[in-house]
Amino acid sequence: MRLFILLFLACPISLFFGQNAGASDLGNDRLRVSGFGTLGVTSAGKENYGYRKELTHAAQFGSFSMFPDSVFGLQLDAEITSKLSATVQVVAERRTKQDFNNIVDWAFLRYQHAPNTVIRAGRMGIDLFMLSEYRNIGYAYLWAHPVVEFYTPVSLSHYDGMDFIYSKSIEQGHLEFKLYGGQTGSDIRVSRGDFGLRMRPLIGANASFETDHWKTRITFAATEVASTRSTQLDRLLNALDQVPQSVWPQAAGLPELISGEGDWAYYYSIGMSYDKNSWLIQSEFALTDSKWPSVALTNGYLSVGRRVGPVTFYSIGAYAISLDKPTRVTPQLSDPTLHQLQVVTQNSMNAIHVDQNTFSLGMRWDLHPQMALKAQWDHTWVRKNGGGLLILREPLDHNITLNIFSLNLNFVF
C-alpha cells in the first residue's frame, strides 16, 4: 500500500516534466521514457454486494473511492542495436497483492529480424482483447474503464514467454499475425478471500486486419490451470476430502470442480471496430470453454460513440453468463456437521456463477492533446446466483441491480 502511494504521488511531477519535455530521451537518443495515468473517483456496490472492475482489486460496498480507477505507469524504451531493443513498464495501482512481481507489467527484449517480422521475449501484455496493449492506459480508449463483463473475467495483465509477430501491408489494408507461448497467473480476490492462480503452459494466436476505418481481429488461446492457492479454499477442499464416500458419494468429485487444477481452458474471441468522421463503434464477443466452472462463460459488448467537437458521447451494452448452471450439491444429510459443509459448498458453487448485464452511458472530453476527462454511469442487472464478478458477503439468492458512477482524468506524457 505504501509503495502504491509513493509511486502515485510521483504522478503530478512526472506529468509536469512530460508535458514540458515530451517523451524524455534521458540525454541519450537511444533511451526514451514515457508515461500514463488516471486520477479517478468511483461510487459502486451495495452493503452486502461488493463491486469491482478488476478481480485483482478490492470491492466497493456502496462507497466512494479513488483507488478502483486510479493508476500510474512509466515506460522505458532502450535501443540496444539497430534491430534489438528493450522495454520495461511499471504500473502502480491498488491491487489485492502488492509486490515487485505485480508492479513490473512489461520487461521484454524485441528483435526485428526483418521489416515485417518481430520476435519478443520476456514479460509482455497478454494479447486476448482489442485493448490488450493499452488496458491500463485510460487515455487510449473511449470509456471511463474497460467493459466489466468482457474484461474483468480475465484479469491477466501479462505473461512470461515469447511471441512471433508477422505483419504485411496489402492494397486493401494491413494484416498482422501473432503466435505466443509462456505462462501467466494472477492474484485476485474472491468472496472466500484471496486467491492465487498460476496457468501454464499458455499458448495463443491472433490475426487482425486493419483499414483506414475498420479493424477486425480473431483470437485463440489455451492454457492449463497449474495451481490455485487460497487458505479458505484449502480448508473447504480438506473438509470434503475427509467425507466418507459411502456417506456422501458426490463429495469426492467436488474438489476438482472447485479448485480447477489440471483443467484446460480454451478462449475464442472476435472483435471489430469502426472509426470514421463522428462515429466510433466497437464490439467484442468471446467464449471460454473449460471443465472448470469458474472460467467457463460467454461474454460480449457493443459500444457506440458520437463525436461532437471535443466531446464524445457513448453508450455500451454488455453481458456475461456462465456456460452451465451452478452445480447442485445433494442430497440433504441429517448429520449437522455434514449439512453445514453442504451449505458452505453449495454457496461456494453458486458464488462462482456469472449472470449479469450492464447498460452504460458516458462522455469523454478531450480537453488537451494529452489529457481527457471522462464520466460514466453503469446500470447493472445481476441475477440470482449470478454474482461471480462480485464480492458477496451473503449468498445472492435474489436478483439485484447496481448503479456505478465513474469520473476520471486520463493523461499521457
The other form holds:
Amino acid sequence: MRLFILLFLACPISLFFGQNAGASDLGNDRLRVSGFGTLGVTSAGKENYGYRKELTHAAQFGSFSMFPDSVFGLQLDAEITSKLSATVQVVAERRTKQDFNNIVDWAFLRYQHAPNTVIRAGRMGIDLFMLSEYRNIGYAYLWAHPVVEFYTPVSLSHYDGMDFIYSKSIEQGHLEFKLYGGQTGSDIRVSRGDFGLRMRPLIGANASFETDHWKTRITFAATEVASTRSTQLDRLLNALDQVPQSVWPQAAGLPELISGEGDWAYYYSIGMSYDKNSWLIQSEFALTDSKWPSVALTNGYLSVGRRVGPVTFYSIGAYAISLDKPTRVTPQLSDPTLHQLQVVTQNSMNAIHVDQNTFSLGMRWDLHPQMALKAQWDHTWVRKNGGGLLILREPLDHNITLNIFSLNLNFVF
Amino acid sequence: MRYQIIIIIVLLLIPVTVVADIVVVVHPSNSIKELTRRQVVDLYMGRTSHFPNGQQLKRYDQPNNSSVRAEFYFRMTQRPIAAINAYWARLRFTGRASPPRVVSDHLEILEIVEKNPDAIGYLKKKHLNDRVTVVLEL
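Given the form predicted alone above, produce the structure of the same protein in the form predicted in complex with its partner chain.
Shown next: the complete complex, the earlier chain at its head.
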C-alpha cells in the first residue's frame, strides 16, 4: 500500500523533470520507458449498494475514496530490429485480487511484416471498444472514468494470444482490419462472491475506418466460458444438486444458468466518433448474446463534448439492460431449509441482472501538455432487480438512484 | 512606389488561412519529392510508419509547448494540440506506434533531416535551408 502511494507521488515529480520528452530514452533510440497515471478521489455508492467502475475492483459503499479511479502504469518499449519490437506494460491499481498475472497488462512482441501488416503475439488488450486498449489511461480519453454501463460489464482487459492487423490508406481515409485469437480471464467480484473467470478460446475481428474527423468501427468477438471458480458459487451449486427432483423440479436446470461453464458469449458492437475544432462526439452500442444470463445484455452511450479553450465540457447518456428477465424460482416450498435455498438462489440470480441508466456532466481541463484535470458527476437510475453492476448487500427490491462524483488528475510521461 | 502599393494590396487580399509558412521536409536522397496533406496526416498520426514508397521512416516533432507544433497539427487535423497529445497517448500506450521524437528546436530538425535518409520533420518556412527537400507546404 505504501509503495502504491509512493509511486503516485513520484509520477507527477518525474513529469516535471521529464521536460519536453514524452518519455525517457534509456541511452539510445531503441529503448523507451513511459508511464501514465491517474490520481483521483471519488464519492460513490450507498450503504447497501456498492459502486465500482470495474468488476475487478472492490466496491465503494458511500463516502470518499481515492481507489476507484487511481491507477499507475509503466511501459517499456524496445525496438529489437527495424521490424521487431517488444512492449511490456505493468499497471498498479486496487484490484480484488493482486497477483503478478493481473499486474502485467501487456507483454507482447510486434512484428511489422510489411508496411501494411503487423503481427503481434503475447499478452495484449482486448479490442472490443473504442477505449478498450486504453481504459486505464485517463489522459487519453475525455471522461473522468469510462462509461460504467458500457465498459464495466466486460471485465476482461487483456488476452494471451495473437493478432493480425492489416491497414490501408485510401483516398477517403484509413482502413484497418484486425483478427485475433487466444484465451482470457479475470478475477472479479460480484454480489455473490469472488469469481475466477476463464474464457477459452477467444476469437474476434474488428474493422475500422477513419477519415479526418470521423471514426467508425465494428467489432465481433466470441468466447467460451471455460471455468467460473468461486467458493460461494460452488456451495450454491452443490446445494441445488442435492435437491430431490420430485420436490423442486426446476432446481435441476438452475446450475447451468448460474454457472455458465461451457456457454459461449458473442459480442457485437458499433462505435462512431467525430472530432473537429470545438466538437467531440462519441457513441457506441453493443449486444452480448449468450445462454449465460450473467453476460447477456445490450448497452450503449452517447457522449457530446464541446471545447472552450483548454477546457472541454461534456455530457453522456448511457444505458445497460440484461437481455433476460430475472428467473423466478417456483414453486414456493414450505420446507424451511429448501425455502432458504430458494431465497438465496433467487437473490443470486436477481443480483446479476442489469437494468440501469446514467446521465453525466463533466469537464476536462488540459492544464499541461502531459496533464489533464477532470471532474464528473454521474446520476444513475438503477431499477428493481437491475443492480448487476453494483455490489448488493441486500436484494434490490425497489428502484434506486445513485450519484457519483469524480475528480482526478491524469498524466503521462 | 506604385509596385509597392500593388504588392501591399495583393498581400492584403491573400486570406490568412492560406499563408503557407510551415514546411514538411525530408532528406534530399529520399525518392519522395512530394506528399499530400493526407499522407502527412497518416505519417504524423501514427497510421503508418512507412513512406508511400515503402521506405521505413523516423518522424520528428517540435517541442511539446511550441506554437509551431500546435499550428502544424491544427492545419493537418483541425484539432487542438491537447486532443493530439491525448491521441498520441492512446497510440503509445496501446503499443501501436511510437510517437515522433521530440527535438529541442528547428535547428535540430534540420540537423537530423540533413543527415538521415529515413527522417521526416517540419519547421517554419523562414527557417528552411537548401540541404533538405520540402515535400509539403502547409
